[in-house]
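Only one chain is shown below, in structure tokens, and it's the form predicted on its own.
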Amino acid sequence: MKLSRAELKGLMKAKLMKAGLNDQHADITAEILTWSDERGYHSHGAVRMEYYCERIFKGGITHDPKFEWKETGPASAIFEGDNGCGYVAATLAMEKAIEMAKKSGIAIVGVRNISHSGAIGYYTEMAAKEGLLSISFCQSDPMAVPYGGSEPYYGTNPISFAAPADDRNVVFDMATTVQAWGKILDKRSRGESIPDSWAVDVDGNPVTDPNKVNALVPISGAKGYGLMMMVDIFSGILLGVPFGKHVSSMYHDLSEGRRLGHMHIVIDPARFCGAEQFRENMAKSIDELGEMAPAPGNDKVYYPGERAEKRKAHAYATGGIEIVDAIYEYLISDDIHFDRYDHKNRFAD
């Protein structure tokens, strides 16, 4: 099924607000997970509108959360999000970072007591479109082993961070697991395997059944373990929200709020080399890259963030935004959820 970016859009606030979110809320989270389906990054959009439309209905999302920023320095600051929605806190967490570095130079904000954020490339994005540089971590809860473990102790604990150029913004978006969660989940829903790399079974075997997946693991071994570790220090442990293995479960009491933590940084070029300089270099930076000769079974090098440009504009070129038909059955259904996903173990089970 195709649809047009109003579309999906549309369908997928309507459905938030039946759920309980506010008009608000409900259009900013609304166009995070357009922007992911759009860019082919399926794994965060549409495909978690059920759960999340779960999880708000029976309260596990503050609907109407009380917001407030605290200030802890000229350059430092605290979001509290009252167990609100995760978009909408690191949304407005970022827009007062950028009004931030642009006054002092460079802005930390931790951004606490939230649920699930999503695609975190979209809010390093909107620094790069201000002219800013920046980087993002959030926590998720325990599904990877560490390495040399048998057990999962962190997240999938992505890092993103963006930067802008001339008409373009590098863009890059990454789990500190081979994959993440989601795209997983977005092999589940298509009915489709996984490659053999991305998760083990309850023996620590490697599987290719989405199904049968009891832990993801690390990229690069002890290096994704260590970057795992770095995402927990930052959003978690420094933020004083719970860390590593007390991080809450996605699925385990939809009734209750998560409690998550998520780290913006963002620096104005401006205080450093210069802003125009900055942008210069940067785009000298990726027509250099994107000039080299591509080794055997490519056809050029890419910047982060080029791919998904080229993703959504071969969607809309070609009819739309491809989503999972029964997940458009649900998105037009009068239905709010199924009970899927509450009580259920890390993976959805």
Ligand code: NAI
Contents of the next structure:
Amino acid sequence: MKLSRAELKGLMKAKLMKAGLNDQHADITAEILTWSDERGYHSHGAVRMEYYCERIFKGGITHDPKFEWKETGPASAIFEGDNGCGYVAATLAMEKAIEMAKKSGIAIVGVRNISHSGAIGYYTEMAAKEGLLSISFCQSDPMAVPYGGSEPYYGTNPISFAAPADDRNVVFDMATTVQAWGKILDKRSRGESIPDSWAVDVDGNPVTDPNKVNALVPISGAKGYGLMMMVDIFSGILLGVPFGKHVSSMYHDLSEGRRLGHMHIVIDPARFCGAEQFRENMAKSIDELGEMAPAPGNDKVYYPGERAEKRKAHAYATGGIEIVDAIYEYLISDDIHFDRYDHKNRFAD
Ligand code: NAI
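Requested next: the structure of the form predicted together with the ligand (the form predicted on its own having been shown above).
What follows is the entire complex, opening with the chain shown before.
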């Protein structure tokens, strides 16, 4: 099923409001889910709707949270999320971080006690659109084995960096596991198998059946493990929220707030080499990469985020955003949720 941007966003916003979110919160959430689907990040788009609606409906996401902005210094702040919608808290906190970085040159903003915040490249792109560099990372529920370990301890703990060029932005955005958990969900929803390098079963053996996944594995062994640990330190331990294996599970109790942490760091290039020179050299750098002769089997050297922009342009040139039929049926139905996620183990559908 192909949908226009307005159709997809409209259906998701209406459903989120029906589950209990207010107009502004439903609008921001639907916008970011659409941003993900239109760029081909289907793991973080409409596939998540039923789960969010169940959690919103059951009260595990505060409908009208009391957000609080607490400046702790000229370039540091805490955004208290009151277990509100993570998409909204992370967006509003990034707006504040952008303002602060323009004033102070840098902003380090911890967002705490929030629910899942989705594809975090959305937030770093916000800063890039304002001519600023940024880094964003957040916790997610423990489902990855540490290097050399046998039990899940860390989440897929994503990291995103972004930097502005001319009219282009470099947006690097990745999970610190070989694959994001949402990619397993996406494969399940399509009835497809997964490569044996993504995950392991209960015995620690590689699996190709997405239904048999018991833990994900860090990217590049010890290096990915180190990165996911640092994400947990910066966005968990530093912010005083639960960390490591104590981070709440997505599916444990959908009537409880998740208390997740998220960190934004924003830098104004004007305080370093100068905004103009930075953008010029960024453009030069990504042009040089794009002009390089590709290695056999590749069509070009892309900069991070470029292929997502290409997928978006392709979607709109070919009739809209591709959405799995079963998800579309759910979005147009009157149902809010089917009680499928509550108290399931972390690897439930
Ligand atoms: P991915 O593997 O699809 O891409 C990772 C990065 O590599 C992207 O920046 C992409 O632009 C770049 N890239 C990929 N192929 C490239 C190529 N050929 N040339 C140049 N650059 C290329 O992303 P991943 O790790 O699957 O993450 C997907 C999404 O899941 C992200 O948006 C992430 O934020 C989100 N996520 C969110 C979590 C949460 O709890 N909020 C947890 C984990 C992931």
